[in-house]
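One chain follows as structure tokens, the form predicted on its own.
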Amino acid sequence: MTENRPSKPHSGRQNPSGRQNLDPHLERYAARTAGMTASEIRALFAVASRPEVVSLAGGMPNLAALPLDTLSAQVAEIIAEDGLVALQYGSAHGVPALREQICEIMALEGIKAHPDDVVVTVGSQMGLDMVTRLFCDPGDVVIAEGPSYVGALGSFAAYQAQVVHVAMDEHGLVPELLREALDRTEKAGRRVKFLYTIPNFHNPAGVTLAVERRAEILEICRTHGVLVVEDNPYGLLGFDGQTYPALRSTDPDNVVYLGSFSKTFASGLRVGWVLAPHAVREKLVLAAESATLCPPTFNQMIVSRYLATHDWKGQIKKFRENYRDRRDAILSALDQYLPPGCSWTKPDDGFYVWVTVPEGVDTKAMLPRAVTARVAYASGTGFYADGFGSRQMRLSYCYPTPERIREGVRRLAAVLESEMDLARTFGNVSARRIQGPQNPSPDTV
């Protein structure tokens, strides 16, 4: 019997420490649930979503440019023409027509793929969860950029994988630091299963992996026998229209590619995919069957009909223009308002700016005071598995209007100046850090 596990699951029963366990099921949970912790931003969202609060915290796509009249007509057509198929169970593999269209989309990034090797998922998060479940035993190591996507860190923690972060610079993941991390981890007798990377318009860092580094990183991973998991939800949204060669396009045998329609079409449909080496594909289908039986056929048919009948490339161009205007607004506001000593990334796309504040300011401790000032952001600690990031914050510019973005940054700057004054007067009093990743909610990803 331990402090956190009573001998009998009984509501209100005290354990030997004298503390009261209020969860009657505490003794029944699997050990892996110990790594599942609530997101501080999810708890914040009820407050941050109030209309008077400018939220720069959540990564919700801005869908205002979608042709809703056209989409509603197409949805009605699907029901009228193919309703008995659309509303029925389907294959865990995914609708064949959509898998073919996904291959055409990935070809824009140099990927040559067969539809049989594509597995449609309920968002790319499901794909990431399945890949982690297939490859990671408790105690295995996943290499990830530092910082990294909060949803990925939640999946790794759920399967009891240990995360080793590798730093980035303005050109993305640093190859030499990756090599050192792999050497160090292997010498310690720890087993590295894969590198998880977001090469394009990184969430949360807002940087892109330099093209000249990509082949080197793939070679390092091949040399060390490490799989690469490439997460690429933003790749087609480059503000200048440029697309970068996918890692998968260079090394199809050692890269698992995750894609999504959440950023290029509609996040609420929850349609993503995994492109995997052929042998891995079969296990992914089995994993999908055990998780969902099958992804929603209706949602897949909506996406497929949209791709077949709509100028989706033109629609992506509109998204790019909207996000570019918002990116320009936040960078201009940061230049105008943020106090000296702050620095930030300058993204070529994506949804996020990664801000570093002066020594003595703890962005997690500052967050409640920012909300009181009617502005919200995501503190940096949630994007590390080891408690780092207390001087960083992620600002999301994708959803608010440019005017709201500028006002939000102005409010944030005032809070920061107050925190810096306190730090100069009283010194740095760091808030207690919560170790480990924080599980995401839809408003935080």
The other form holds:
Number of protein chains: 2
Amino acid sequence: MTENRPSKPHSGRQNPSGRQNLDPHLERYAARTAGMTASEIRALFAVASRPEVVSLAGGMPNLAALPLDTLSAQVAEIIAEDGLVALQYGSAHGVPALREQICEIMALEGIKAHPDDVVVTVGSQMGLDMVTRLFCDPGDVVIAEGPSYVGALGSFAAYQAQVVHVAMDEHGLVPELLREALDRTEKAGRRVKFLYTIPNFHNPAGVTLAVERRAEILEICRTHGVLVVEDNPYGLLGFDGQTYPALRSTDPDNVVYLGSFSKTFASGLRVGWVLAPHAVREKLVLAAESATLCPPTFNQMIVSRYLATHDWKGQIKKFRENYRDRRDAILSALDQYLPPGCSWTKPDDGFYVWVTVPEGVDTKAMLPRAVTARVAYASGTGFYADGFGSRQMRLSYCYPTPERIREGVRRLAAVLESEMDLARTFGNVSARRIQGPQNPSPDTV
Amino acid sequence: MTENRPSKPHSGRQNPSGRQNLDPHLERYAARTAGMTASEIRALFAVASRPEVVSLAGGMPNLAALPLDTLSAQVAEIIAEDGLVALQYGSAHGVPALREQICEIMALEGIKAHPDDVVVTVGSQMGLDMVTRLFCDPGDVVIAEGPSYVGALGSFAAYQAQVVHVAMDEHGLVPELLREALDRTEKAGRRVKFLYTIPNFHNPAGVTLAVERRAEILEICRTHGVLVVEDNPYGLLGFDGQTYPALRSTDPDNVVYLGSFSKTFASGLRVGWVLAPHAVREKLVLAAESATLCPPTFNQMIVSRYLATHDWKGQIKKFRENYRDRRDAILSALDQYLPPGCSWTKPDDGFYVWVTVPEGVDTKAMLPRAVTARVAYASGTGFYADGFGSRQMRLSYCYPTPERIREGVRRLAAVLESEMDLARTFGNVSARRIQGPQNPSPDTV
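Having seen the form predicted on its own, please provide the structure of the form predicted together with a further copy of the same chain.
Full assembly next; the chain just shown is listed first.
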């Protein structure tokens, strides 16, 4: 039934450089598409996803502990008992019962919220996209940690917002550097719309914002008239069960909070939420309506029933224990195998270790060689909007088994040794990138 | 656990008009939010959704004929057998097996496509939003039928695209008027990015584009260098089982095709797709990734299994018969009850009748009175980007039973009679709107 891809390429048209352009639509695209670029790992996806490759690249949660039998019975019940609701359009705002449960979850981090101010989204990514849609005109500035979540940078680019990174240290975002960045950006006549921050178990940096810094950061943003967008997908996954007070809990009118069930329950259902200041919420619902009409009703009912009937806090405890074992495995493997000159964060929680490699090694250039050696990672440049990060990489320990993690790190160490040998012998032959101190990573601060 | 809404309003700030503004974030919103407005029916939603109100307003498909027992067993199987895949992130491109099945479905309308060029979206609304994201800079023009789908107008507004409407007659979009609109827009120095069209069983107009016009419209768009976005959610629902050749079937390089399972299977799963020209597809995947990361994996697997194991064409036949009965009911009720001076389309298929009322009656102003009389409809202004439509309304016959439809039309007729009486006595006291011939509806051409 399907057409075979023609072997002859499209005829295309000539572009000004004289090279043949294979896309006849090139002149039609919106300016924002210039910022849409594929991640490095995607180009290698076909190879990197082979079973013999240990992938430390993706951020897929490990779902093996989920009670599939119980869930199987529950989804069947929802369709049998309430199928005509589950399979029908809902509102863009989200299912009311779920929005109430979401308020109970957020209360664990000190948030007092009204269910009316919760908007359910197709994963937290959609929440991020909607918040950017609401606030960012082209050229507006978003302040973000450097490094920051790659999916956030993708949304900011899609709305032509410009990212100014602020460095973290082992206690998270550095208030003094945030103040300086705001002053500098405002003096340059640029409009800052919000601070995008992942306070807990940072992706990719693996650090948590110290509690004593939180009030200061909120105060800085208030003073500068800048909104705070708090992205908190990992907050309940602290390995020792500890939680931190959400930024939203002390500043409800100036914080937009993004939450997700992707890490605490099931990413494939794509259920996340935005808790918005009351004044913002109606516009948020309208924006969401223009994006997807409504989030899937069935999926919201699945999450709602799971929360109502299952020991979901006990389940999160199981997840946390899984991740702690994997964190222990990667840290001991990094200690054992990585050559001198490498440094890395020591995460107390979360999914990621952020590694800095010696000068002369370019993690983006090295990636194809690593994949050939059957290990994949995410090179650091993807986590910066400004080209920084070529000496950094993110290693995800969330998904593979501890044994595979150890083996992956062993392979990675061999590739690194060989790159460092080359660099010592020939200098860095990869394209030179920004490696200066203007956006220090947690390891270079 | 949830906070009570404080009874004291936010302190707010003064805006230039001197009135107190309750939204402290007002100056922060992006310019595009100016185009985000709630539909008239939404303001009345709490009342209009009471059971005693006959709603002819929504476009909810009637799912009563779905085999819930079978579906219940199938969703349970997917979780039990393949839950770790179903509940996990997938690719932004979509599940490969489903993309192959989608190609088989599109073949029913003459489309030859490669599964690689299909991108699964969170309903067709997301497809529309992504296409607009890819192609429209602020100020770019989209040509659309007048009236057009309200959700499409919402996406165009979100990207600050400007809509130029072209009228239809009983055979759909009028080629000569399309040519004139393109000439006029180009002469004004404006950039037209695409024609957005619903060729089959139009929402809201209830007409179908004549087959003999299709090649001409494609040719006009090609000549003017304008892409065609073909939105076809209803194509397989022709009451007599007839299908029409998709625009995409004869012009694969210049048509972006939007499809959906919302009307042929289950809207609440939010599974739709875009078939894009090959050159566009990669950018589309990147855009989708920035919007939601990926569509829900579980939902795609449900649709795929349903298509593979169920007599889905037989199911569509049942849906069609339901809708045909309802169409018959509404047309006979309109004939019987509506006062002289009203006219309406006679749909062969689809979900909607488009009614034009006598001069002096404003359907938007009348809506609260209709809801008080326990009948709801969608007023015509929502289907135009330019304020036209105050003498039009859309009646949806897809959801209520034939008996309820008859009763709804009877109530509507009484409200109309009373409005017409008032207009005869006092003139039209509602705010005057554009009622001129510059955007004639199907009934005024």
